[in-house]
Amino acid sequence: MKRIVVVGAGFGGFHLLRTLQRRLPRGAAELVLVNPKNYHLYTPLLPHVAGGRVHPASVAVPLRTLKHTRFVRGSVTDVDLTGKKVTVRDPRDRDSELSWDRLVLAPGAVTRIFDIPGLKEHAHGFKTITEAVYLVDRVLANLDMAATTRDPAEREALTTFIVVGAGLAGAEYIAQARRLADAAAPRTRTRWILLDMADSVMPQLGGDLPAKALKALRAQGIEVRLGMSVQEVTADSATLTDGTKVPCRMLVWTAGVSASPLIEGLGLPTERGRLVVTAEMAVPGHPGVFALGDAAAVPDLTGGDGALCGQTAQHAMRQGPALARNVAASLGHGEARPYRHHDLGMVADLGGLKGVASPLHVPLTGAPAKAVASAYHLMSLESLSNQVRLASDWIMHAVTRPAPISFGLVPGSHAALTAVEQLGIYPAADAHSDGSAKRGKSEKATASSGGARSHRPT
């Protein structure tokens, strides 16, 4: 029996593992998942996990859904294109090697750190559940802090928060903790700033909607500067690029995302750091071996010559299921056609009745959009028990008195930027990093299988 195996269960993996238990007979390709998680993430909540509206739960899909593919617990480590085999370690540091007949690359991407002084040391990612269970504690310890502290210069950088990155998922976090602050401590006044150095906020929603969103968030009394971004960032402070220093204890950084280092370390063509693939996603010169998702460069054949999909979970999402048919193909199960995928627009959510979005291109803004997202993301979780849980979420969180709670589950050190991602099992950790070295090329590539996203797809 050929054994089909795919590495990575963000969006990309994990539907293309459903659409092949559907479209496969039986028998036919035994399906292996590695992943370091035992669920699948929907990445597009995250900030209502992080501003204390939804449970964790919610919004991990368990991969035990999928009821014929083994599951593998553990980290890719070591990919060997030639002999056709993957060396898997387990969460005690074991290893095995696992061989395959079809190889899938989904492992999604990492946070985008550049060379900024003290950013990997203080700031704190937005990518992960342990990531968003953190910040929401870490929100309400400084809130905490700052109503028994007598230095005004300590309260002030206490009550200060900083996110960079204005897209989505900047944007709707700053928005939502900004409300989870204000149930926790409503006499409590906070500071909040959005920085990005784009001219925009959320510029994938195209046309007003942007200066829309910019007008809400603004609204809310959230300081957002565009054309500025940090320079320096200490344990209680921020140095903006205008040189501007602005005490701070908490600093999200959202500002982008990079391909898995695996995709560097593969020696395959890469386009703007993500692996060559046919429209058909098939790796040139390696029969049986496919990718998608964040960590490939799909040809986008809607957009014109050199254009790629974007690094979206909408992408990722209608990927896996064409990725299903071609790999199917590969075994004599039906015809490998490119993948071919019209924007259908996106959703933002705001926080309360606020939000925008474009669904097939038509601008909406506040109930009509917030109504828009949370339908998409209740159909989208693709769970019936994560959708009741999500939509139980979501009707206790609006009949009932907020009460945030700080549980102090996850130590600092545990979701600084470098150590959630596992990023300390690559033989580079920083490959990922502007300005870092780059990792030499070989035969082999060394990564974590699995990745999160946090674009909003609708």
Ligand SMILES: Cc1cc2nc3c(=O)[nH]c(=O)nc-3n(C[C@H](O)[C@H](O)[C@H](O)COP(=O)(O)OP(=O)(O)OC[C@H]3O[C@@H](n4cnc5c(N)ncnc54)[C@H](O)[C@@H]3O)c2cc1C
Contents of the next structure:
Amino acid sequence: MKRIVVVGAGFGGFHLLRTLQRRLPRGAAELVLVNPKNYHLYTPLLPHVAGGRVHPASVAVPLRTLKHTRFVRGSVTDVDLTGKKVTVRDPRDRDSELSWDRLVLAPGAVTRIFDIPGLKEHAHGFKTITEAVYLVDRVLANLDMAATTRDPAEREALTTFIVVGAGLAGAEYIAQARRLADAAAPRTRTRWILLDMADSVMPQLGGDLPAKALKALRAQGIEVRLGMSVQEVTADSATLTDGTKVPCRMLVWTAGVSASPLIEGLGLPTERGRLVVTAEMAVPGHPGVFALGDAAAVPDLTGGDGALCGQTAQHAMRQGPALARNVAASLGHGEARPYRHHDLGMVADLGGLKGVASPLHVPLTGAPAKAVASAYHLMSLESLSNQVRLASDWIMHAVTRPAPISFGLVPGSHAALTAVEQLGIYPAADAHSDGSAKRGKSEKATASSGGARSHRPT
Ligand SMILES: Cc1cc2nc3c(=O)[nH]c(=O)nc-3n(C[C@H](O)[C@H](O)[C@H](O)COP(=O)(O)OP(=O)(O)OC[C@H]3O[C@@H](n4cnc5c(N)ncnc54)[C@H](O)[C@@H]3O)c2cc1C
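Alright, leaving the form predicted alone aside, put up the form predicted together with the named molecule.
Next comes the full complex, and the chain you just saw is listed first.
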């Protein structure tokens, strides 16, 4: 029996497998999924988790819901394209090999880190449950310490929170985290600063929605400073690119992503760091190898010459079923087709009844946008038990405050930027990048940032 190995259970890999198990006749192929965690993470609701209003389990869909798939827990650290094998490192750091007849690469992206002094050591990323749970604890712990210190300078640093990157992740996070702090310590004065080198927040919303989102964020007391980043981060301060030194004990870095280092290690052509694929999501010159999602440079056939699909869940979750069809076709079941998807607009929940959304490019703000965003997320979760849990979290927190409890379950070292991304596990990426992957991928990421706005200090 042919074996299809899928690397990564994110939006791309998870939705690909859901379709493949329906599309392929039983016994036509063995489906194997390799992923370091035993769940698929619904990242768009991570800000709600970090705001203490949604339980982590509500946004983590168990991989056991994939019925005819063998799950291998671990990370693929190397790919042998000639011998058709991948190396899998299990949670106990033991390596084993897995052969494949078809290989689907869907390892997503990692936080893009720039060469900013102190960033790797002192900033936190925001892509995983580990980080979201840690950030809840960290905000609450800072507020507890601020309540007991007699030193006003110390109190100021503990109650100042900086988020760099005003895309969906950063803007939604700061809005939710602010509400968490207000609920936990209503009498404590806190300062929230959102920085971005761009001249608007969430530019992907299009039209005048970024301006409306900016207004909504500022109305919540969030200091949004555009055309600005950080040039140095220490344990108790951040120096902004205009030279201002801001005392602060927590800085969250959401300023962009770059494709998984696994892609760099393949030694194949990339575009903006993403693996070059055809419109059918096949890797040119390597029959039987496919890629999708944030890790792949999938041509956007609706976007004009040379356009690439955005690194969004919206694309990845649609590329999955489209690629399932093409993988099945490569085994003689059906016909391959190019991926083509018209952008359906974006939704952003800014806490409370605030939000902005552009469903089918109809601009909405306030409660209607919030309703559309909530309905969209609920439907997209696609697991009944997760949907029920999520709805009950939302209902409960509509009438109660989030519990201001800091369990401290995630040690700071586990939530450090480079630890969460496991950047040191890719030997081939290390060789190709002259060691930058192991050091935190900062040099490489800066070089591959292409036309993207740069947070590197000038
Ligand atoms: C906080 C946040 C909010 C977001 N909000 C939105 C939003 O509102 N709308 C939107 O469209 N997009 C949003 N995004 C972007 C969206 O999450 C990504 O574009 C999408 O997840 C990409 O899907 P993917 O399958 O390529 O990768 P991912 O979903 O990131 O999945 C990659 C999977 O591969 C696994 N993996 C990684 N390396 C390996 C390896 N070596 N071996 C095996 N497995 C591996 C990972 O653990 C993960 O399970 C958000 C992202 C974040 C972080």
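Positions refer to the first chain, counted from 1. For clarity, a rigid core is taken as the largest C-alpha set superposing within 1.5 Å between two forms. Note that the structure is predicted; figures quoted are calculated from it, not measured.
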- prompt: residue 26: CA shift of at least 2 Å between the two forms after core fit?
  reply: no
message: If I superpose the two forms on their rigid core, does the C-alpha of residue 395 end up displaced by 2 Å or more between the two forms?
response: no
